[in-house]
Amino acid sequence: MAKEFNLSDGGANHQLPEGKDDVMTTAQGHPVADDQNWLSAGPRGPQLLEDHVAREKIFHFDHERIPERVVHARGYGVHGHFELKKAIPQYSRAAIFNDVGTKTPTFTRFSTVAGNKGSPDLARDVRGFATKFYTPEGNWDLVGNNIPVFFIQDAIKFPDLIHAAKPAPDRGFPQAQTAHDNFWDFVSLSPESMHMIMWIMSDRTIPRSFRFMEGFGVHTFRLVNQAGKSHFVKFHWKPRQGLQSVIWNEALKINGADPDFHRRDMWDAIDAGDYPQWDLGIQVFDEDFADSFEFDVLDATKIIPEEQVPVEIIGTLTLDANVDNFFAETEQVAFCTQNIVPGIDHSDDPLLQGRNFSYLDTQLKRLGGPNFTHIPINAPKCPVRHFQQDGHMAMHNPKGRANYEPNSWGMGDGAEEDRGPRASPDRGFQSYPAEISGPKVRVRSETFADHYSQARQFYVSQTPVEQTHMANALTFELSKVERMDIRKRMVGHLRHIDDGVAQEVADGIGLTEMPDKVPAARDPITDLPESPALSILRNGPDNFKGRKLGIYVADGADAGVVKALQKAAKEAGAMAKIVAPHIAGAMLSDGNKLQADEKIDGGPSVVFDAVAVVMSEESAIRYSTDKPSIDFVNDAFAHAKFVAYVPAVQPLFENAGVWNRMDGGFFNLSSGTDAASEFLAQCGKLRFWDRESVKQD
């Protein structure tokens, strides 16, 4: 028997009829009928703003932090800019592509999504990487992450996905991590997450620095050239500096040792001179690709592999040039996916349709009213006309009577008073007229339901060393999930992926037996080919340029060997950093004080990318009980790295348990008047990976 509405109390203590109380409703109480899909013209067609439910949800998942970003808090912005070395007018209009040397500022801010302002740089997180261009046609923004696709392919699903990886309501933790019930438990539900599980537990999620990373747009766009053709597009930053990322273990100690590790090593790079630069590149393609793809092109949660569409290098960004105040332009600048200029223009992806209603209520909220444009860090540089006027903290408004248009002033009869400006449709903004037909519906398109394809592809493209770092990972993530249901389910995706991690991650969790698949809503496609630019391992740098060396020294150290490692190390085009047991430094065999840059227990091994270690006999006797000593030696080994030393440190690495351990990634810097050059060139690799796949005691 169905409850009266109590009216007399707002409708506080209304029910719905007794046996419904678990019935979804909107914040007005209207029951919902579909919370996965956003109301569309057709299965692939565009999201419609009449979609009250998509559009109060989003709402209010906008509204829900003041003042920090509810995601990406944790930013870190470089002023910049980008010079156009290809043009490309047979697929755009758009100023920016279209003049051979034309450089156009920019401002490029980095971040992590899930952690709070406060959170660590090296949380294992997905990376934004977002980049204002202040074009002559106005701002574009091109919004994206350090990995091409998503979690979800609807961004009715967005309030979902980020409430179950922030912290838990009920306790307020875990912060800035993955590793718990709700995130997993949401995910195994969401079988079009499995690709971006693959990526977020690569080493994608733990860069070395934002320097060594790459950036994608993740949708796929259009093109439009001055003829009105069409291409699709997807963009992609390639790190001129190559590809680096560090290993679990040693993020959870740079985190420690330095919990602005990414920002510093920003700041640092840029200060020195080092400007890191990344080349745009676009993958274009037409309708006839799009339709004969293997998946849809609109599904965010879908690569087009760089071996079916080359990326097409056509300018370079250079971040040159730190803020000068980190309030007024790092937090306040304000990124949106609907700022694009005449000649690029947005797919019909769901994902991207949500973006651009989300991210201006966003800033709408967090920057206190519709002026946030006035703020410098978000002013376009070309000229700004309008009849727009007032708001909160409006900094300037439209000049003269007319605040209207149409309006006649201007126009004769002695009329003075400026007209104010008119649209232009020749130079002006056209949305590329698509063709639309469909009714409206709350459906996902069946072109989006193959989920484990790609995601296959991506672990079989990777090395044997990155596949061990993911199963690795997954057996983590997994380990710290309470709930035995939702790792089985979890491990029933992972089948339809590779068996062999499925088997790994299971043992590793300690299930007696392997759960049966998870349903596929599509068979996947288990033969899609290796992409190798999926690897990071097959995408480094092959040189130590812009990498960091720790040079630990203590009395007595050889003066030649010091003076020869920095030397080798500015050649290479890398920093080097003196530690020592204290901060005044040692003093060196030839009578002189080398100033340290750290004391050893605030320079440890992990914020280097390979280490030296030069002392005398003595000193290295005195240290080999000094646990932060220990601590360098051994993590250097553990993680892999290239590591340096002379004979004389024999009694340091003996209590460290290496000396009767090192292998080709040790090198004796007494082994010839070259030494350090060759060590340096060597140190090129990065990484000596052969020392993981041998059993440690």
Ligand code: HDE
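Numbering follows the first chain given and starts at 1. What you are looking at is a predicted structure, and each value in this text was computed from that prediction instead of being measured. For the two forms, the rigid core is made up of the largest set of C-alpha atoms that agree within 1.5 Å on superposition. First, how it differs from the form predicted in complex with the ligand.
- A movement of the C-alpha atom of Gln36 reaching 2 angstroms or beyond is seen between the two forms when the two forms are aligned on their rigid core.
- Taking 2 Å as the criterion, Arg55 counts as shifted between the two forms: its C-alpha moves by at least this amount when the rigid core is aligned.
- If you fit the rigid core between the two forms, you'll see the Cα of Gly45 move by 2 angstroms or more.
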Given for the second form:
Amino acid sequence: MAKEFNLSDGGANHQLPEGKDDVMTTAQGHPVADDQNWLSAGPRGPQLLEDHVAREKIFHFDHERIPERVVHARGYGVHGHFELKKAIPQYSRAAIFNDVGTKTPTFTRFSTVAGNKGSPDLARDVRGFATKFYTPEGNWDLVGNNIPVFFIQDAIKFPDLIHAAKPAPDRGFPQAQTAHDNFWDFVSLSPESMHMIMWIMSDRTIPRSFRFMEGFGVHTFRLVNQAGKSHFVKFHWKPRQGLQSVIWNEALKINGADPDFHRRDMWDAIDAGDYPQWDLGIQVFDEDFADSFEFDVLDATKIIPEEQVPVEIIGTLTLDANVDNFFAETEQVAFCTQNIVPGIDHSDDPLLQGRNFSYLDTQLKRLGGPNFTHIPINAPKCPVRHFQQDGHMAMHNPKGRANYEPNSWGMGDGAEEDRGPRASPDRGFQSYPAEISGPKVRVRSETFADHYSQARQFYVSQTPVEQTHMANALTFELSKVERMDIRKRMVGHLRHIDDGVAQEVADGIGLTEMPDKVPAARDPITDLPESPALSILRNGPDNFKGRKLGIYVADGADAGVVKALQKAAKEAGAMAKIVAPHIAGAMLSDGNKLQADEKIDGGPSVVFDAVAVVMSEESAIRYSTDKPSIDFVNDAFAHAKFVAYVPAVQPLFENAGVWNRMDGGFFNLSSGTDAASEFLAQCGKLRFWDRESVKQD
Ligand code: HDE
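Okay, that one was the form predicted alone. Can I see the form predicted in complex with the ligand too?
To see the whole picture, the full complex is given below, headed by that same chain.
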């Protein structure tokens, strides 16, 4: 029998399942009699410090917080595995790359960069995409982003970049935004940022969810085979779900409606068994290619276009389990770029070399000591043997007497003792013996000096819709910059990239005269070919799988139409959510009550990929003056979404101002028996872009 809830015991004894040893203890293991009332001298007397139960509870609570990450504070972690589909022993001796079918457990953490831990998910920002592979030869951390280039070329500039992007130190705002003077001042004085600026002003920084974005290792790394031969490599994650982003106006509204939009999306998808997958691709090239390439392969502000070096797919990452505990796993996971395994090595990219110092260093502060590898999420899943010992929170010090080397335990008089581990030149990690020479200097290589060519290539590779979004984003951000000289300086950079976009932004921020070009270290190459791989819209999905349909129903809604929509969504592998004026749901035409997933003001159309509105004429009249109902329809229209409807909704659609503006993105559900499935097939295109006023080619 479960014990009854008893008010007089302060709730301490309620609902205990039978047969379980569920007696509460202190962290020292003392059974606790009462943890709701502090020991006191009489019922109204002073509380006593001797109460070790109360003191321990408060002491532990006082220390629950650890410093948030200085960047990438807001993150979301998921377990999964990587399966090798194509062996590459010719390139790498790494155990995970040698046998087709090998499954390596993984933990992936997605993040935003600039915002604090409590900032909204849809800030315009780069997304981190960090994966820890628990390989049989130790942990390999691929700590990447959803953008293949970075703002700066040398790690020594990182503190400046992050200070400039984070809230201004005097006022402590704006939070999770780059739309302010400090950020644009810094980047406009750092021309090397211009390629990255074009990426962050594209819709890449407002992804629809973590599931629909790419990941990149960014730097050039090395792969080293059994014979010690090295190739250069760039790592890519390609989402099998296709690419998808939201629209800026949508992002602003989603942040209000659901600041946890991205983490909720991932949680829901995994919970529903719809496991997201990414293919791991490699771009492999040798020294000859590196020498002939227009840019320096060690410069993290450059890509190697896929059209120039194709991406070879070698395996698939599947994310299939949510964490059991957010703090233990997502917060405590410690990624370090220097965690590499035999067969993978670093290059001399100066950004990467600086990162190799920073990540280990930061974990010491954040996790409180050098033993963070003892925390289960960070512990390798292969044997670990060394002579390291002690320190804060040491969980497993090596056993035995030998804690140094060389030692002669295990032989002679000490034959019975364990001598401990020994280094293995054959199995062990061997750094690639790259030739290095040169004077000690503090200079940036001349080969890093081209700041605009690839920024231009990125811009011209976008569809007109995407180019318009970029011009709008630049205009928005620079409109928030108060200092006119900074605004002008930025336009002076854009002029090197594309005169058209420079003009649009200049007009957008009200410049009456076009500013001069900022002096360039090198003239840009203006005829780099377009790279279609750089566009989101050219790489979207062609179906609605994994997406969300919002069905707004009110009393009197045609039950047949609603059921057909739910069925069609299921068949398309999509999720259908019922939205209604009341959370209790709506009475359908067949007399059955349909439970709602969301009340209309908590389920605006911005949180769905496509919407349907199904209600009786009476309800449509009733809700035609209801603001959340009007916004639902109006926003879906403004955000170029596909909208399905029944003719009875006319009064609501008229008041929302869309009845006379219905276009090819609207779908009449009374038009035939297969209307619902035809609508879902249309939704595979995700947006009806013709509705956006875009500049013509
Ligand atoms: Fe990071 N970065 N970073 N970064 N970074 C951190 O490490 C740093 C850079 C990236 O989910 C910190 O554990 C320097 C590029 C991700 O836990 C810190 C430089 C790329 C994450 C750090 C860079 C990244 C971090 C903060 C300039 C893409 C989150 C907390 C050289 C390739 C990992 C921590 C997670 C986190 C330093 C630039 C990706 C301070 C010095 C380029 C995904 O160590």
